[in-house]
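Coming up is one lone chain in structure tokens, specifically the form predicted on its own.
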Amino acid sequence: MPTVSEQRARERYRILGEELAEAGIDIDRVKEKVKAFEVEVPSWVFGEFGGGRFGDYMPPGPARDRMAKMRDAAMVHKLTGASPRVAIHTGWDKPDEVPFDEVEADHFAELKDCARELGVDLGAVNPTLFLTGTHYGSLSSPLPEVREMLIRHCIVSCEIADKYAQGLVTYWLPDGSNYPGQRDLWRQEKLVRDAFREIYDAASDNILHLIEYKLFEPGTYSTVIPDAGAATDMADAMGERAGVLVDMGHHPYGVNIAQIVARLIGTGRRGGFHFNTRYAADDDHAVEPNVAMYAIFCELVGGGVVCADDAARNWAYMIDQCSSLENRIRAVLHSIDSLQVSLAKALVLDRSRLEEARDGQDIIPANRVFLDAFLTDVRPILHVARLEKDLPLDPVVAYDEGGYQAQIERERGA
């Protein structure tokens, strides 16, 4: 017997469907796209990582080991049905007893088995290039022994991705400089290019390499891969199995990220996206369904790289957030909910009306059509999609009522 909430959700879905049908939009097709959307969650968000301005403070119940991270990730997937894979960091998710420079691919067999038993799988593999010893750079380090160790680390990460994950490796480098004159800027970039080429040549042909960029941090004067143009150039030099990873939080304010996404899609680049919110200009905050995220999804939907009929066209989608204050599992659930809202809004955009306004050079009408979809309450679509997948209507409420948080706090300590 349907509950009152379920009956109300289906009635609101019916009414919204009639409204969308007037614009020629099939609400059932939108619902199926929402049901098909998948995004990876990061292992590190569940663990003992972070602190920032709050020192050693951690939200209660953090995962104390890599298997516990998989357990938390599995709970997120159980409540959302949208996160069947867990992105990992090679240096953080290796066995504790294995030294960083002795990691091998087979050290991740046990983690793979654990994830599969819990109903999830390993996703993107991230070489960990910013630990102790990399303060002068990683793949551009002036110290040959550091550079060689981290090139091998990246090659091992490719082997992990090929043997135990999904064949996706993403690279973020901390390389840069703090003062003019500190480093030869082109030599620094050339060392990275040469390292990428060595890694690419050593990796399996099954591997997709995505290069992440960031305007700043930790270098305050220069960053080796500061923008999408530099990442695109390096990916092109790397080879046809390389592309660009866009991170929401890695841009200065005022940058039009939707335009960057449109250019990457339009020029046929392989791509991926790290979702978060930009308040801190980094990876600290959960995703919100704001107009900037909606605009990005409009480009992803229009470009046919999200929930595509041909799955090979889909970009790789991951959440990258890890703040120190809020409950992190709840924050990840909120992020997935927010992404589904933004996706549904982009799917109900009346593109035929938008094209008419554009063709007529009607600036304000075009903007109003764009905003009509953003202002549409698409939650009935999400709710019915979840009902059809036997999921709770609201994953955050379901988490709060389910008792998992109290359980992990008892087991792991506050």
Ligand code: PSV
Contents of the next structure:
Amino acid sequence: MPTVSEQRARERYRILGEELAEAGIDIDRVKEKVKAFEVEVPSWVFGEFGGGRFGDYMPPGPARDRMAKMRDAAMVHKLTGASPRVAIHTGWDKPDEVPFDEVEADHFAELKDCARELGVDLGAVNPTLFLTGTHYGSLSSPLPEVREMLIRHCIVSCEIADKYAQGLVTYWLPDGSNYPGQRDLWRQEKLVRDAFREIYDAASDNILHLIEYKLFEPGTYSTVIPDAGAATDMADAMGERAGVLVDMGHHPYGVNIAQIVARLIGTGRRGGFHFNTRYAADDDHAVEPNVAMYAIFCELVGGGVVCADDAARNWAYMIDQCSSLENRIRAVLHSIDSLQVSLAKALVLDRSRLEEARDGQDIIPANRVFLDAFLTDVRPILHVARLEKDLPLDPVVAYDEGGYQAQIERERGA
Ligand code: PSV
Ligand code: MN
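For comparison with the form predicted on its own, provide the form predicted in complex with this ligand.
Full complex below, order starting with the chain above.
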């Protein structure tokens, strides 16, 4: 016997389906795409990383070791059915007893087994290029021994991705400078390019390498890979199996990220996303289903790189957030919900009416068609998709009503 809220969800789905059918949109097809959408969660969101402000405050119940992070990630997947893989950081998720420069791929066998037993798997592998010894840079460090050690670290990360994860490696470098004159800008970039080439040549052909850019932090005057153009250029220089990773929080306010996405897709680049929201002017906050996110999903859907019939066309989708204040599990659940809302909105966009409005060369009608889909309440689609996957209607509510948070706070201490 369906519960009242289930009945209501199905009734609202039926009414919305009739409305969408008038525009020639098949609600069941939209629902199937929403069911198919997957996004990776980062292991680091569940751990002790991200503090540094507010004294030693940490959102309660942080995972104290790498296996506990997998447990939290598995809980998120259990409630959403949408996050079967966990992105890892080689340096943070190695066994504690193994020194950073002695990490080998097989040190990740146990973590993979643990993830699989919990019903998830390892996802993107992130070489950790910003730990001890990298204060003068990582792959562009003026110290050859640091560069060599980190090139090896990246090659090992590729081996981990090949042997124990999905063949996806995502690079973020802390390299940059704080003042004009501090570094020779091109020399610094050249060192990174040469290192990337060495890593690419050493890695198996199965690996997809995605290069992440960031305008600021930790460099305040320059970063070596400041924007999508630089990342694209470096990926092109690296080789065919390299592309660009877009992290929402890494742009200055006002940058049109949807336009960057449109260009990457239009020029046939391989791409990936680190989802978050830009309020932090960095990558800490949970995703909101706002217009910017909707516009991005319109490009991803229109470009056929999300929930594509040909899965090989899909970009890599990951969440990258780690607030020092929010309950992290709840925040990640909220992000996944927000991504599903944004995807569903982009899928109910009446593209033929949009084309007509565009052809009419009038500004406002096209914007109104675009906003029609944004203003559509697509939650009935999400609800029915979840019911059909035996998932709770609202993962955040289900989390708050379940006992997991109290349990981890008890077990792990405040
Ligand atoms: C850097 O700010 C970043 O966005 C990169 O993706 C890192 O891997 C992650 O955050 C954690 O520092
Ligand atoms: Mn990121």
